[in-house]
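There is one chain below, alone, in structure tokens, taken in the form predicted alone.
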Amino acid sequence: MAMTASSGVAQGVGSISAGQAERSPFLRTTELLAPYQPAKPLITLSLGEPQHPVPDFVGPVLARHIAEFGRYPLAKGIEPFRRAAASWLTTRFDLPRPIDPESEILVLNGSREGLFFAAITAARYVGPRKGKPAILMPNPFYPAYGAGARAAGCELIYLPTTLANGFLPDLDALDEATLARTVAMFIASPANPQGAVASRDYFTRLKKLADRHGFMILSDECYSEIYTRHAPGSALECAGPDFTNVVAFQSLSKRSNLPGMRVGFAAGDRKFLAAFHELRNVAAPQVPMPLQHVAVAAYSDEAHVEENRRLYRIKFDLADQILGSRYGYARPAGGFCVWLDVSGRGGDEAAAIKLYRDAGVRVIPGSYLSRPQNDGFNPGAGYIRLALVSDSESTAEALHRLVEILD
């Protein structure tokens, strides 16, 4: 039975007023932990900031192109960057056809700003809706989704991602009235924070909904290169020969350990990207050309990415050994986060305080990464998120401390 956005059913969908304030989950965590002092040297697992080494080629490439910091960059990206990104996409994924670097790629100042501006573009690009325009997103979700939807003047509709639905939005829970007023749906695969990966069948079903109701799929794929078993697919693989209604977002932050460089790209539906470019050309931050040249080198090299995966694989092997089946732990299909059920340890806030105060391990409460549905159900409540971004020794120590304190 389909459930409406106003039904307030925990496993259905929920909405929130566009005017309701959004607060950073990291700021909320800082405030939660402020009254306490860690009893042991601090190990931070709350922030998903990769700590692996920066690739060796970064410095030399920047040095060769240092003079280009003296020029304004074009919003669409330099041609070598667009060609490199298109070539990487076409090689990495089983696409219906090669991506056109001239019309189907746009450089981004990191995927976050792209996701934000894409929501605004979708609200303008998609035709009139039957009712108040809405943007759908998984719950928990990346905060940029909500910020973009509010800036676009759309209703935010949260789709709970729980263990029961494989930590992906339940497409069967979307009723016709909700879909008729949808302008875009954000989907993250691998999901943040649970690491779930959408199958080809899932993307195909979502694409059929988007085509039938005329909304955009905004596919956040920035974790696609962090996996320990099978390489995740892309929404673009199921988007048809013109990639209609589908745009994928990529970033070098996770793939290449370059979170501070702020370079990514959007690829897909050329008509949407033309409108996206018009908005970004006057409103979005440009990407310095020397950084785009670094990105060309990054997208042309897989050795550093394979090494990156090897380092994460070591840490997930440690998690397998140390956590076992505690707290509902299961090795995620993608990404570098661990999603632990601490509902039996006093809840997510209490567990975060205890781990920080008694173990010197900083994690983020799951309820801070999500929002309550209409009936008050928060799908992140009772969970904590750990980002396995530190070195393997620190990771092992943090996990041992976690088990000692929570058990």
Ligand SMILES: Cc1ncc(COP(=O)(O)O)c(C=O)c1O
The other form holds:
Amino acid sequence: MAMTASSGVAQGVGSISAGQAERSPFLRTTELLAPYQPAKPLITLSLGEPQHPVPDFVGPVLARHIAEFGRYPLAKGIEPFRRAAASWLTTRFDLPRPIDPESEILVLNGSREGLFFAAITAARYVGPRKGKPAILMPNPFYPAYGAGARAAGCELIYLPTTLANGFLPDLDALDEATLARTVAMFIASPANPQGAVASRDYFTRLKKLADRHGFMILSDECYSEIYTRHAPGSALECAGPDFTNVVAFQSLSKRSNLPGMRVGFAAGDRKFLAAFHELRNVAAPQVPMPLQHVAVAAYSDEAHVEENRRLYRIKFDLADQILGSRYGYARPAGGFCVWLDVSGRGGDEAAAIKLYRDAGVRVIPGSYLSRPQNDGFNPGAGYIRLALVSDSESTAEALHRLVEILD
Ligand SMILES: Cc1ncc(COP(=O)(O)O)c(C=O)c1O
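Having seen the form predicted alone, could you now give me the structure of the form predicted in complex with this ligand?
Let us now look at the entire complex, which starts with that chain.
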């Protein structure tokens, strides 16, 4: 079934008509739950903030480089950082050739701001479009994609990700007219919230579309190191010898339990990155140099990442045991979120309220992470998202309480 240009298009671009679409799902959850008092000690599974230990090397490396807080950092990133990021990427993924640290890596203040600024860059970078410029994104999606697309003055086109399509946008459903006006497509693999992982074949098909229509693939891969069985691939693996039209976004927030440090990077298409760098040089937050040195240490060590995966694996084993196949649960291929279908239990908002009030478990209603398609179908409605970020005891306790309340 081909999706027409309008069938997946959000109405009303702009901050006023955007309404709830502009608002943080976390703020909306806070407002939803504000009238209620939890009956039990609170366990928060709403926020995707990793709570495993900060790696041991962080303090000493920071201390050694403390004086560099006294200097303005360059937007591009220090050379040791770019070399460490390029070397990690080249070792970790099966790339067509090694990434060039000089021209194919840019440091980011966490991947969020990078995703936002990349949408703005893409709208300026790609040539004229046949029709109103559009940015495609999965639905549900990470809010920075929508904010970036709006700031870029593009139309937002939501591609529903559902159980039926394996929780990845259906590339065959995109019609030629929509593709001809596409500036960029955001893709998240592993996906947040469902944890779906794009295959090599999927990325190859997407790259073909991007090359044919001259749009950018903005591949959000910040969960790539959190998996329980197979290491997810990267869009860069299928991007050809020059990574043309493909930029991958990485972060230490999830990989190294450093969400507060705010360090990540963008890698790929050098021409796009040159334009990205130019915009970032005047508009984006630079990354403090001592933090880039910590990042060098982080990208040079896999032991803490393996330990991190072990801790998540324990929690997913618990989820397998406690949830079984309830609420459509299936262990995700990647990431640390659990996406549960509560449509038979009063819907996502009602389930979130009940869990908070009666069980002291805080989760996000799925419809806060997604938007209604033009036909009114909201692919996140009827789901709740749990982020398995706290320790295994709290996770087990929360899952037991959840089953008790929802069953
Ligand atoms: C899908 C996705 N992308 C990007 C980010 C941004 O992460 P950071 O800015 O910490 O790298 C997050 C954070 O939760 C996320 O879930």
